[in-house]
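Consider the single chain below, provided in structure tokens and representing the form predicted on its own.
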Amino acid sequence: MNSLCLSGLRKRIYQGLRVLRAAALATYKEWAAYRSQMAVSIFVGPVYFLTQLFIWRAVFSTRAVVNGFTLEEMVTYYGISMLIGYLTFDSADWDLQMLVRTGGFITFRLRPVSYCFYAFCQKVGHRILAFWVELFPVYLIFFFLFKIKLIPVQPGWALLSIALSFILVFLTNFSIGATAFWLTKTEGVRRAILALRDLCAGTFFPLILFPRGLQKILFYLPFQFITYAPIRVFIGHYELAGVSLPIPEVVGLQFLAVLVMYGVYRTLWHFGIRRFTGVGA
């Protein structure tokens, strides 16, 4: 009996990889005959790095530190946290929502794929081509220009982090996209959503700036893990709400997060999926 699980366990994983790589290496293909659609946030995200840059001066003319942050350190987390917003992206909710929204979700129903695992497989491949069309440019544009050495303290737990944001990111959006089920047409409750989730994550500015007291809730809430904890492992230090956490136990609490939102997104698309009606059809 075990030899026969095993040998199921094998051959299930062996499909997935198949469809992992089959799926990936045609958006890649797909994505890559418009690639210069991509090529855009070669000067949108160095634009937008520059602007942060000079805001941050100006608060660092009066002072040293801001809350436990030297003006490098400043400049650092930003890079950082656009290098992991170039990996991360995503776009599960817009996606699952227009095809719900126009009916089109009716042929994943009859495909042997879970639709959220060919999703997933779609951004791997989409995200392996912003690696070089996005990510590598901007990293040199930092690295030359701007004179920021962006290296990990921890190359591995920073990767593992990364990879862990990477799931994290999917999931929350798969989640997001999921509420199309109960209210078909969701463009006001995503845009809400999100800036909510990027507010929570730290992506507009460290989580460590808010009171204290509101660090507390985020401390508990999964969000911080998306954009704040990968900077924070990719730093080598962790703090929020006071507490000091040494990286392999943020790392850990990362993988729970994970398991969380892995929870949510069952539960939505349990109840969601007996809600899909076809309209649009």
Contents of the next structure:
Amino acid sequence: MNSLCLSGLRKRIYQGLRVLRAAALATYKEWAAYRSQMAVSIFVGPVYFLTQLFIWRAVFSTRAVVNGFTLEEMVTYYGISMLIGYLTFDSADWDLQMLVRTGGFITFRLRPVSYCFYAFCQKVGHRILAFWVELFPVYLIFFFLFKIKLIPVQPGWALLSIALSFILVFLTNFSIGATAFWLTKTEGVRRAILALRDLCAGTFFPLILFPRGLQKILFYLPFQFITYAPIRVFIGHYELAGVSLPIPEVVGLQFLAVLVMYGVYRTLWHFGIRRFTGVGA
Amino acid sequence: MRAGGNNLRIYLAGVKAALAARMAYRGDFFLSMLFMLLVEMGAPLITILIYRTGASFPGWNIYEALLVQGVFLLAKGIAFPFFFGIVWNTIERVQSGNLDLLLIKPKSTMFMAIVTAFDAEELGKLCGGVALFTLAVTRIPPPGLLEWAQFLALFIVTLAALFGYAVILAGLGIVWVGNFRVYDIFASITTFGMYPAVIFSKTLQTVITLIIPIAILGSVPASALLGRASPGTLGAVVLSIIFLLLSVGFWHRMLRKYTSAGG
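Now that you have shown the form predicted on its own, what about the form predicted in complex with its partner chain?
And the full complex, kicking off with our chain again.
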């Protein structure tokens, strides 16, 4: 009985990996045709970074430390934030709402693969392409032009944290996309949640710049695990709202946030899919 | 005179049609507009948080710094709903082949690309710009009549520069098919315009004032309102006008390169 279960599980994993490979490869090839769009980041990323460099240099010209951050740490924060952004970006929210709105989602209901898994595979392929078209060149620019050495203090934990962030961003975006089952056109909701997500995740600036009271609220929200926590894991020490945590604990909490977000996605999907009706397509 | 009135009528018809289409999803529209406003408040929020920690941009108090961002946001708030839509409209039409429909209209293609691109959601930026600008202006020493006159003249040049950017990006969209990331290019380079120019190095200040019209988008008009117009102001104005003329030339050049893909 046990060996039967084990063999069934092995078969499912093997099948999942085959789907992952096929969908990721197809997405990679599809987007490679538009690689010049992605390559825009080679210009845009360093220009944004240069602005931040000047802003913070001006700010730090009058003092050595701002809310516990030195100039070097602040600059490193923005550099890592940008690189993590390239690794974890996805458009699962937009894709899903567009499919629901246009009715194209019907075809996915007929396929023997869960749409969520398929979308995740697409993200994997898309981000593999982004790794060498966006991340690698920008990393070299940071390294040689800005002389910033973005090397994680504990590479293993940093990789794990970024991987969890990758999944967390996907689940968050997918859940946002799932609101289309109720709202059909979700531009406003998407914009709202994404703006709040980025603000609470520390994408625009370190969360430690917020007033202490707000930091305490942000500490208990899952969004910090999208950008802020992975950056702090990368740097090697974590602090928010006056709480310092060892890196393994931060990654553990991040894993917990992924589980919570998975629960949110499953709940939204369970109720949302019952509302979907489509004709033709 | 009659042609101007006719153009205005056509433009208003475009606005009316765009508004009617967007109102099909009213709740989403208002939510989208509100959060468009909040997203644009990112830079002012950073400024507020910086000053809250006790740090500052040397030589600028918080409201002077916010004034620069208020002017920038106000200019974007006028440009984006009313004419900057030419960018996405052109890119979308080239991609789908629908630009042909504008080419056969008995009006200038550029004008028609603007008329059919009114973006109501972007009005959120205008609300944010008005709010931030008002907040900053009421907290700085009251500017005199001369400062207001200088500011208004420079603000018109700011809008002209933004029009130039819009036309260049739209022109790029004709040959760089389907690439909406031209918006990212615009957003990244104009970030320099959201902060007082003095925080940048001398070389960069020269570049953003006299080579690429970026300082004119915020720092230059705000400085005039604060009574701190710099010697580079005239240069920035001349550059913006040249930039506008070149951008229109660029658009026509790109339009000549357009080869229809059907529709």
